[in-house]
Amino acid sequence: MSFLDLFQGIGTMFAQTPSIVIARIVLIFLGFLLVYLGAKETLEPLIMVPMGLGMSAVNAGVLFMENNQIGNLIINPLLSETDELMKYMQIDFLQPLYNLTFSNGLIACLVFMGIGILCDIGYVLEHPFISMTIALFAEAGTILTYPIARLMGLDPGASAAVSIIGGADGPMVLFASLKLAPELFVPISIVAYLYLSLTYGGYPYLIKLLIPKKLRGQAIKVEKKKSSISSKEKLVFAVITNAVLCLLFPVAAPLFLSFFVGIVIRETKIAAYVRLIGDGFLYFATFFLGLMLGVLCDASTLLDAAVLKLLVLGMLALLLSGIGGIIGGYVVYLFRKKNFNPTIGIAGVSCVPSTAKVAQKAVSKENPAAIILDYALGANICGVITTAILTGIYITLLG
């Protein structure tokens, strides 16, 4: 027995074309880097740590399968025939999870339930005009990226799916790409989650570039403290809004239902369900989402000419949304006669609660006494709803 027969991964690795070999090696080390940056909390650890591990494992663990084809024993996302699928579900250890929870959007809905548990809809009800105005402006990337993607040669479904990255909501991108561009579902989802983690590092620089130091540190004067929104009011709003949005956009009903289920459970304070969804579903789904995204980063899947376009368009979508959100912040600033901090605009990009934290951190650096988190969370949560509505519109028109 030769050395390469004993250590099959090494022998199989170099039996491929040079471009695939280079890509696999790069992705193995990129996986190491993602784990490191996740562990340091430079990137989102809940996604990046399992994603990095999965990415390095799937690109290292290749071997010869049937008919001398190269594959792995982790997952095959390109299966289409029913008999072939049933066979591989008994061979690849993540195949059942992929086909029964990932490729049908279930895992996205479970994450959305968890997001609902985290969201206090009261922030939206306390500042409805501000939240809605900023959220609408922060959809700039979701709207403007579409015609740019069409000009770059993507078909309508793929253009819409990559545009949803501008909403900075991972489960939404996953759901939209499954419905609109299933053939590009894997690279679009990977690009989206890689970039969403980069919003931590990129948006603070965008804030500094577009908002002067004096305005970044501006506190908001509150003349009269509003009475807090009761749980009953939040509950009524959530139930009615869920029904109305499902009526208007039934194609996105799974997303609306999942999000508002989380909100309703939070407001009814059913402790067992809060624990089940908040500690159970959310972390289960987030962990396996990260791991699944990692093992989908197979070099042979990602070496597609369309992937480069997706990388550019995904970054552009998030940049435009960030700029749009800040413009929305300036609009509110002028409408309220300068009694507002335009930094809050970045929170309209609906990466809950990350962009709200980015806004508060940027403000606190200039003025530790300025607390804008309640306004930021209102815009943040409203951004989730507006992105879901736009997803419903895209799927209705193009799906």
Contents of the next structure:
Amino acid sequence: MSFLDLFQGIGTMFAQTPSIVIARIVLIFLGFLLVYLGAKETLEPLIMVPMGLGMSAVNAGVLFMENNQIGNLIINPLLSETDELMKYMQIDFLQPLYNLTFSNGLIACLVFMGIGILCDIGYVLEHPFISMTIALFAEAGTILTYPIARLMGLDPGASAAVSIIGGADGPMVLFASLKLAPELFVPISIVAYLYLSLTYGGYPYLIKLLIPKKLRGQAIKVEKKKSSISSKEKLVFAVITNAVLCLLFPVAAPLFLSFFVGIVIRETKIAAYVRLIGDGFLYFATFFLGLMLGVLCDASTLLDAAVLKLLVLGMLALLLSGIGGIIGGYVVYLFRKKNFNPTIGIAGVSCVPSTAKVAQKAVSKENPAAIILDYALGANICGVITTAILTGIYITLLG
Amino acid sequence: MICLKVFAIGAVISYAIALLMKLTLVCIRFFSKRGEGRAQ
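Alternative state: the form predicted together with its partner chain, after the form predicted alone:
Every chain and every other molecule in the complex is listed next, the one we just looked at coming first.
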């Protein structure tokens, strides 16, 4: 047995095309970098640490399979034949999880339930119109990226799926790409999650660029103390809105149900369910989502001409949404006769709760006494609702 | 034109949801006050 037959990870490099070999090596090192940046908390560690590890493992652990084909023993996302699928479910260790939780959107719904548990909709109910206005402006990327993607040659389904990256909601992108562009859902999901973790690092610069220092530190004067929103009020709103949205957009009903079930469980305070969803489902789904996204970054899957377009469009969508959100912040600032901080606009981009934290951090840096977190969380949660609505409309019109 | 359609429908439904939020609060507070009044 030769050296290359013994160490097949290296041996396969001599049997593959140079472009694939280079991509494999780059992706192995990119995986190291993601783990490093995740561990340093420069990028979102919950996703990036398992994703980076998976990415380096899948590109290193390549071997010769039967009939001299090249593959791995982790996952094969391109299977469609039932017999083959059943065979690989018994060979690749992540194949069952991929087919039974990832490719049917279940994992996205589990993350969404967890997001529901994290969201206190009391913040939205206190200022519904302000929050909704900001959230709508922060959908600029979701709307404006679509025609640009069409001009770049993507079909309507893929254009809509990549536009939804502008909503900055990972599970939503996953769900939408499964429905609208199943052939591109792996690269679209990877691009979305890569960029979403960059928003935490990139948006503070956008805020600095578009909002002057004086306005960033502005505190909001409270005219009269509003009565706090009770759990009963939140519960009634969640139950009614869930039914209304499912009635309007049955295609996105799994997302609405998952989000509102999280909210309802939170408000009914059923401790065992809160722990189950908040500690169990959310972390289970996030961990496997990260790992799965990593192992899907196989060099041969990513060496597709469409991926470059997706990289550009994903970045553009998030940039446009960030700018749109800040414009929304300015609109509310003018509408409320300057008693508002436009920095809150960035929180309309619904990356819960990252963008709300980014907004509060930017404000606190200029004026530690200014607390805008309640407004920011309101806009943040409305962002989730508007993104779900726009996703539902896109799927209804194009799906 | 699809994106304009998506935005228009999205905006209408989003504001309808915001209105629903206000209505929910008003109705619940109204019925709570009436219930309290009756109890007294």
